[in-house]
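The chain below stands alone and is given as structure tokens, in the form predicted on its own.
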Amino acid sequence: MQTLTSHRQADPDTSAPGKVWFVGAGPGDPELITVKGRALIERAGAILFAGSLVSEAATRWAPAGCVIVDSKDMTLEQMTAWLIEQAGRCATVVRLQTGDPGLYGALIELVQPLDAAGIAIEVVPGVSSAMASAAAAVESLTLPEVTQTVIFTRVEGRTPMPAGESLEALAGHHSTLCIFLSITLLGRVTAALTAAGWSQDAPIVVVHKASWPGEEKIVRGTVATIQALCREAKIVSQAMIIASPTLGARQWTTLAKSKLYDASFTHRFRRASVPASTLTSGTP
């Protein structure tokens, strides 16, 4: 376990036992955590952060005194002992989580024994993995009249999938995919996709350490080609994978557009100004 100092004062000890923050640290650049995110950090008095996913800079706002541990070495018990024993002797304890705490974290896992302590605890959420890769890529996830569902999920592995969720079923649906966890099982993902119909020729992305500086690879492909490219590419873990009818967007020459903002669309804020339209469904 690896142990920090920086230059603010911790928050003061306290009779009381502290709060445990499960803050969001984003996908990996330190500016993409929340503006409250950071101001936990500035004046918490223990911080333990998943090194192996969660940039150390990202701690680099705690304040002088602040005991920062990483908790890539350690079990499920001895973070959850580390937690109690921290909020034992300070106000305020962040527990800092790659992207969003919510999604493909041990969120509840860690919760459960704080509730059993009777620890306060507050989840502040993160940026996604997957919005930073579309981000990074310039692709929308969503598209009028393309598709209006994003499916988060991964391929089954050593972690089983639950009945009904297999990546086949789920890419029978033909909506954009934002595939965790998977990247060392691509061979898997192509072979559900083309499975489940999609073409040999549809779109892939992915991205590699989305947002982390200097890092962040972004490999461009089809079903067919994406395993071999991303090979080519050595990139082996940390990788988002997007499947999506949308991907590629930015160079169609048809797009419908949002009705939001159609003239001829009327809403609450706005009146129409001009008759109704017929939209052109987006193509490639």
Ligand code: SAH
Given for the second form:
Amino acid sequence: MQTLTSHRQADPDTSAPGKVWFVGAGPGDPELITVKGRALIERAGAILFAGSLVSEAATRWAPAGCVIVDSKDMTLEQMTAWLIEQAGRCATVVRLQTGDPGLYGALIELVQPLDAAGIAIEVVPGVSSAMASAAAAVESLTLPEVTQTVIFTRVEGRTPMPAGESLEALAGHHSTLCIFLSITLLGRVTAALTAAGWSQDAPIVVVHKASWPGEEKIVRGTVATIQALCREAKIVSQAMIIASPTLGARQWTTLAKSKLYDASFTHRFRRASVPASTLTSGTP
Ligand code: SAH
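Let me have the form predicted together with the named molecule next, following on from the form predicted on its own.
Next comes the full complex, and the chain you just saw is listed first.
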């Protein structure tokens, strides 16, 4: 457990028992926190942040006098005890998590003891690293007539995968896969894609430290090459693996256009400006 200090001025914060806010800090760039998340940090009496990924946002926006603690060496019980103790002391307690708190963030395990202690909580969503990685690579995770589905998953590590959720089974949909927590198991990822019938030429993008100023790395490869390319780039942590039939579409010369912006398509906000005879489907 590591305590940090901040140089901003503290607002008076007296109305304990307070509320614990689970705030998504975003993927790394401190400017990718939401306006609401930042406002909560600016008035927080105590912040528990999850490791180096989010320390920057915490120290940049927190007021002076705010107790800022890194949870990286704490057990779940120590974390909930700390949050309960701080809620007894100040009005606004922030648990700052990477990306969005609802993805691989132990959110419910932290919330249940607070519920049991009668502490009010609220969750503020954050920009997930999946979205930041797609943005960094200028990729769309969905494309008309290519795939309209995104699966957020991981390969089995110490956390077992529930039945029916093996990567091979999920890859069988041939939709977009955003694979978290799996960069050290990239060989298993490519083996699962191969077993599910993906071609060796199918594109894969790996984004390391998406949105981190000066530290982001984007590696583009295929099922056959991505492992060697990531090894060469020395990417062993904090990386998102995106496998998708949409990858590289920025360079495609033929593209099925979204119906939403089609001149012949009428929807709730706009009437068609050309006859509907060219329409092939009724929904955007
Ligand atoms: N709640 C987080 C995910 C936490 S799990 C979110 O919504 O993004 C941690 C995993 O997220 C890492 O193993 C990595 O796969 C991914 N990750 C987190 N930050 C990342 C970043 N800046 N760039 C790429 N991947 C990242």
